[in-house]
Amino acid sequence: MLAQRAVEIATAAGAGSAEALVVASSSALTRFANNRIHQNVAWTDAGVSIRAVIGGKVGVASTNRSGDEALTQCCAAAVEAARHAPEDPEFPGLPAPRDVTYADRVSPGTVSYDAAARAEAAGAIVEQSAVRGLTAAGGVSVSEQSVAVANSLGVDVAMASTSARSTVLSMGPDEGNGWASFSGRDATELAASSLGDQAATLAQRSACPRDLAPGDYAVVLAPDAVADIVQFLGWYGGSAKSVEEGRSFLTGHAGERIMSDAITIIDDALAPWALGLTFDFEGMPKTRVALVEGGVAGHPCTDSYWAARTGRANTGHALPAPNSFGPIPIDLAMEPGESTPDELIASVQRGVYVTRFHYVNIEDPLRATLTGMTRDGTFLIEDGRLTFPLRNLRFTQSAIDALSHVGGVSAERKMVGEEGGALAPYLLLEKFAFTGQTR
């Protein structure tokens, strides 16, 4: 109702057409460090963003103040901004309505996961480190979000979702660190004690790490590390804007084999594992997009602007206006294989096991060259088993090259991260370039 009311006010104020985006959210976080809870916070917010269109001119204004007066002022500001905006001859206008497939993305268990439940989970996580003489830090968070989009052409959609996340870093003497994470829709699926045990066990096994000479090694990457690669490929290369501007690994390669046939990377907001909305911030239905299918370069994501500009179909990946990034995939996944994590490790004669990456940045978007370091659970693999822990390693590696030499993909996958996250398997890469130790 609020979105529709805002559209009416903006149109009455002089907009040729108008769009309203309403986002209401609530989040709560319980953080712990030094084996005790040290912060418990909760916050709520609700905001309205108005996009006013006059010919080929667009203006945007937003407010989180409630009431008709604030809404009227916001709409007037958007119209005034449109009047003074430069003309964009390529702006296709606001999109017309399309059928949206909705999904139930609200978990009652997350909605009722209060401070007491978060404290209990934090305590169970911490206990696994405390009883072993280790120190744990991390957090347990939950969030609810409702999004509504309406425009003067008839778009009128709304949907709610919930999410939960927990991370723990367990730290011990002699440089031993271990990491574990949980992401999902339902907070009651968080197995807190098990999560704490994973991190604490890694911390114990990581004590007294040794050096490893720089060079190319086979690696087995756990899902937290694989998710980084998948998300960087999607964020920096999965947009029609980045492809058209010549700064994507997909640019000029549609239909060409660019990776191992074991690699398929998709964005699919309608999949059962997806956490967020089934429509974008223009109210357009999201569709499945294969960025890479069986190692072959696919097609990027679009929104209404970049669909019109490139002659592609609108895949429903618009971000809130104004948006300088272009359409972005946020429901990413790497398709599974058939191996178990233990089978991947057992197939490596000498290599490195990586729990997660840290401080990852992109150096060359055309080759998706990433730089960063390993962290919180890095081990040497010898004769098919994990032997001694390693000091964290720096790397500079093209993801395209690394994913061209795949020794196996696990059937098991895990959701990693926030803002949609990425569903990632364990992955055996036959060649990965480590450039040195961290200090």
The other form holds:
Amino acid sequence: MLAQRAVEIATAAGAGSAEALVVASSSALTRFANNRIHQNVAWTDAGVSIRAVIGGKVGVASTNRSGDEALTQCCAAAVEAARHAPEDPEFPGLPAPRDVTYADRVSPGTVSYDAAARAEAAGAIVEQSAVRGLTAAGGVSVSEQSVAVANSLGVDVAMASTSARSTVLSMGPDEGNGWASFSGRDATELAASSLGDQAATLAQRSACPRDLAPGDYAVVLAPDAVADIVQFLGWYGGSAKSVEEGRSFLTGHAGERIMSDAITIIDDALAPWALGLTFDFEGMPKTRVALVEGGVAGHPCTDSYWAARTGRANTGHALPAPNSFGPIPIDLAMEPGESTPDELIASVQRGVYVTRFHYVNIEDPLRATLTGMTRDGTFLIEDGRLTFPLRNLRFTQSAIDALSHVGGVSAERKMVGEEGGALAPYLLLEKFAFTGQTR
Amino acid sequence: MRGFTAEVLDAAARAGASYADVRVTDTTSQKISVRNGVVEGVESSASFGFGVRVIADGAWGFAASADLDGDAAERVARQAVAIAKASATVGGHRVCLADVGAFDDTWSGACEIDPFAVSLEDKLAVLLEADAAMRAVSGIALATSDLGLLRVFKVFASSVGSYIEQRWTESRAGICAYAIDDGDVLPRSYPNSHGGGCYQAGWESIVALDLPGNATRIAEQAVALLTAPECPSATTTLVIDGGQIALQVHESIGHPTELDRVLGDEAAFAGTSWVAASDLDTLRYGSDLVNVTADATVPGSLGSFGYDDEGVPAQRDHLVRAGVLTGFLGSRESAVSIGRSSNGCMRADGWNRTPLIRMTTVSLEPGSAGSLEELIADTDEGLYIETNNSWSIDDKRLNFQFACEIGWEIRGGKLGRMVKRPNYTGITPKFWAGCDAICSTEAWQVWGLDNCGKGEPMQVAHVAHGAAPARFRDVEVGVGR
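Provide the structure of the form predicted in complex with the partner chain, given the form predicted alone shown above.
Every component of the complex follows; first up is the chain already shown.
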């Protein structure tokens, strides 16, 4: 309703066409550290963003102030910006309406998961560390979001979603750290005590870590670590813009084998595991995109602008306008294999098990060369079993090269992160370059 | 606003808060971006709301809303107290705060030319001229130029008795030329990567950058990188430009000396620190040349303010003196753990976030090595690198790896062959122990950084670092080559 009203005001103010994006959210996060709750926050907000178009000229303005006066000022600001902006000869115009498949992504259990419920969950998590002489840090968060998009060509979509997340880092006195996380739509599915136990058990097991010489090792990556790789590939290489500008690992390789045939990386907002919207921030339906299918380079995702510029179909991956980043996949997944995590570990003669990575960054986008650290549960694998914990290791490794030597993919997968996260399996990579180790 | 903030504080007290503060924040921003001659975005935005932070039953609670009308003061204050009471059910710890005075004051940052009053045409002219100059260099595949403006008005009031109004303006602009071929994407930025130059100042700061006048130079360097060799793998002497030193200070001194990290409050997300609170005044952080200050009073710096978000006055403090750890970045709560008063480092990213310990202007103080040219001339053999391209550091801020946009070999006190994609790695105290020269005041400048992420939910702070080029011995470069 508000989105349509904003479109009417913007067009009345002089926009040739107009689009309105309305986002309303209510979120809360209970953080704990040192076995106590040290931050506990809740906030609500609602904002409208107007994209005004005059010919090929575009201006955007947004506000979170409510009321007709603020809305009118915001619309006027967007129109004024459009009037003074230069023409973009390649701007295709706002997209026309298309059918959207909606999904029920609101969990009443998350909506009613209040401060008392979050504190109870945090207490159950902390208890698992405290009784073992460990300290726990992490959080329990819930969020409820409603998004509506309308434009003067008839787009008019709206959807709500909820999400819940909990993370636990358990730390012991002998450098033993353990990690566990939960992500989902329904906060009542959080098994807090079990999550706390998982992290605390891993912390106990990873006490007194040892050194490992730098070099190439086989690695078994747990889902949290795999998700980092999938996200970097998707965010930096999965956009039609980065492909067109020659900055993507997909550039020039469509249809070519670039990885092991065990690797398929997709983006699919309609999948049952997806957490967010089924339309993008232009109100276009999101469609499944295979960035890599059976090791073969696929196609990037698009929005209305980059679909028109590249002659591809609009896959529905627009971010809010104006968007200098380009279209982006935010419902990423790596397709499963058939192994169990234990089978992957059992097949490694000498290698490294990684629970998760820390502070990963990209050094070369074309080879997707990443560097980062391991943390919270790194182990040496010898003769098919975890033998002893390792101090955190630094890796400097091309993700493309690493995913070209795959020893196995697990059937089990886990959702890592909230919307914008990734569904990831365990993964055995036969060659992974560790270039350093922390003290 | 006094009436509203008083209403909030009264409501919090009635609900059971033993301490409360409220921040009302009104921000206006504008962003303009140009890519290969096309104006990609012209965007303005406004955000307004308030946040209430309380202690009740000895624990923290925070609630925020964009709605200030009707019963909002009462409703949100009560919500914050209810949240605090829920916090108190886990752990049994009771929050204790270092004392702070009551201040009734106003503060404004310097701004000579209001950037919001400058016409869109004038702003676009700067960006488009720089864009054209970059793309006029043969071999440039992609050119980007952009600017961002921010205006903030913030009111803080607390149950201690403070009422503080602050307002400031920030301006940011930068350009980047990309040379791209089948195997390389090679960016070259000015005046810095990741957004360019950021200042607590007005339009005059963007004019002073002279983006068009520097566009051709960086574009030619980007193209030259295409045929430059890879940075070789070696352990060598490394000379680092001021911009990268700023980020090195940020990651390996600024973050590890944040007391909330030291005390474990950020352990699960950003990590902890290799430094312990008990290391104060004893830990050897680096060589005798290493002096690091945290200063919230530097004119024109993104790290400056009148009061932090706990109502603590802006201060200048030493974190490292002659290579020894002498201070931390602190808050009223964390300062108690080291027996000091707060040095005023608590800031929040907007009205809907609770304050965290953030850097102010955390600077490597200048040395006596003269200009960059004199430092190079004093170096027999090694590598000189400029402008950050990638950064990564472990959860205790010990093992780091940075990549830069460009480097040159140093031979016999002169710059030699250009190398592409130089990177280096190290362990924080060993690296800073190897610092044997820092350029002098004339080569020192403040580098703004407006993308410092920390906390959950993620908060992005605007901070700054004073830095001059410096030299480090026995550094591993060309990692993973």
